[in-house]
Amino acid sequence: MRPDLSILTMAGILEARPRVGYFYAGKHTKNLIAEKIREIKVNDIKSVPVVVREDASVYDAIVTLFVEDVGTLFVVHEDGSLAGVISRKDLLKIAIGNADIRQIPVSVIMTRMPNLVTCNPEESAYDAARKIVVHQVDALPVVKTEEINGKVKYKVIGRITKTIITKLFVELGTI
């Protein structure tokens, strides 16, 4: 029976005290999983961002999307700060039309600030997942806020996607 008690203690369901013994900690297993998800930071699970410059053509963006095998591209200014986001749907809409996609810059079709949803590296994985669900997006840019010449700029340092969140939940389910 001792190994079972140690597992329940490690899981946080039981607590152990000298001269008292084992007792129920009052935590439900669902609460323990929720706590674990809230402890994991975006910085711990983010992946490398895939970016294009705002003067890149729509054609170049489509090529980048397929070469990098991603669903969302982050558009950056010359200084590397976040300018916008382009999704597969945005690229599909423009490519289906009769436009010359080699001549159109991505800045014409991207979703711009302040209409972007971002997350920072210190947010919890839960908060990032909630933003993805609430705003119905496929990916979030992970940004670091910088103030340059009195203007707030967002430096893209990573990305969080539906796939990353799903992998995290699968990993937590196997613990």
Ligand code: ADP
Given for the second form:
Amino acid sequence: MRPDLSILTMAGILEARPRVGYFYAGKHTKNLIAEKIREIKVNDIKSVPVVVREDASVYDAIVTLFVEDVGTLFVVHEDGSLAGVISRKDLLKIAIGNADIRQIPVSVIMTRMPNLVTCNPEESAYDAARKIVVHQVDALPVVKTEEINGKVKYKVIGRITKTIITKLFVELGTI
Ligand code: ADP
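Would you mind generating the form predicted in complex with this ligand now that we have the form predicted on its own?
To see the whole picture, the full complex is given below, headed by that same chain.
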């Protein structure tokens, strides 16, 4: 009996108190999953960001999308800080028009600050996944906030995507 009780205590299902003994902690499996996905940090699951400079052409951005095998690109200023985000459909939209995509810079079509949804490395996997769902986007830039000459800049240090969240889901579900 004892080893079983200690396993259940470690799992957070039972609690042990001196003189009281073991009692049900009231935690269901659902709570355990909720705790787990809040424990995992964006920093633990992020992958490398794929970025283009804001003066890169739409044509170059499409090539980058294929070469790097990603669906979303982050656009950065000259100093490497976050300027915008471009999705597959942003690129498709301009490419199916009559625009000369070799001449148009990505800065013309990107979604820009202050409309960007970002996350920071200390946020939980749950918070990041929730932002993806709430804002209906495929990817979030992972940023570190820096203040340079009184201006707030967002240094891009990673990316969180729907694929990363799906992989985490599979990992957590694997027995
Ligand atoms: P797609 O456009 O290929 O369906 P998304 O759903 O990710 O891909 O993008 C939808 C729109 O939201 C696009 O216009 C894109 O620029 C914008 N977008 C994508 N990611 C973000 C983000 N993290 N923050 C703000 N806007 C975003």
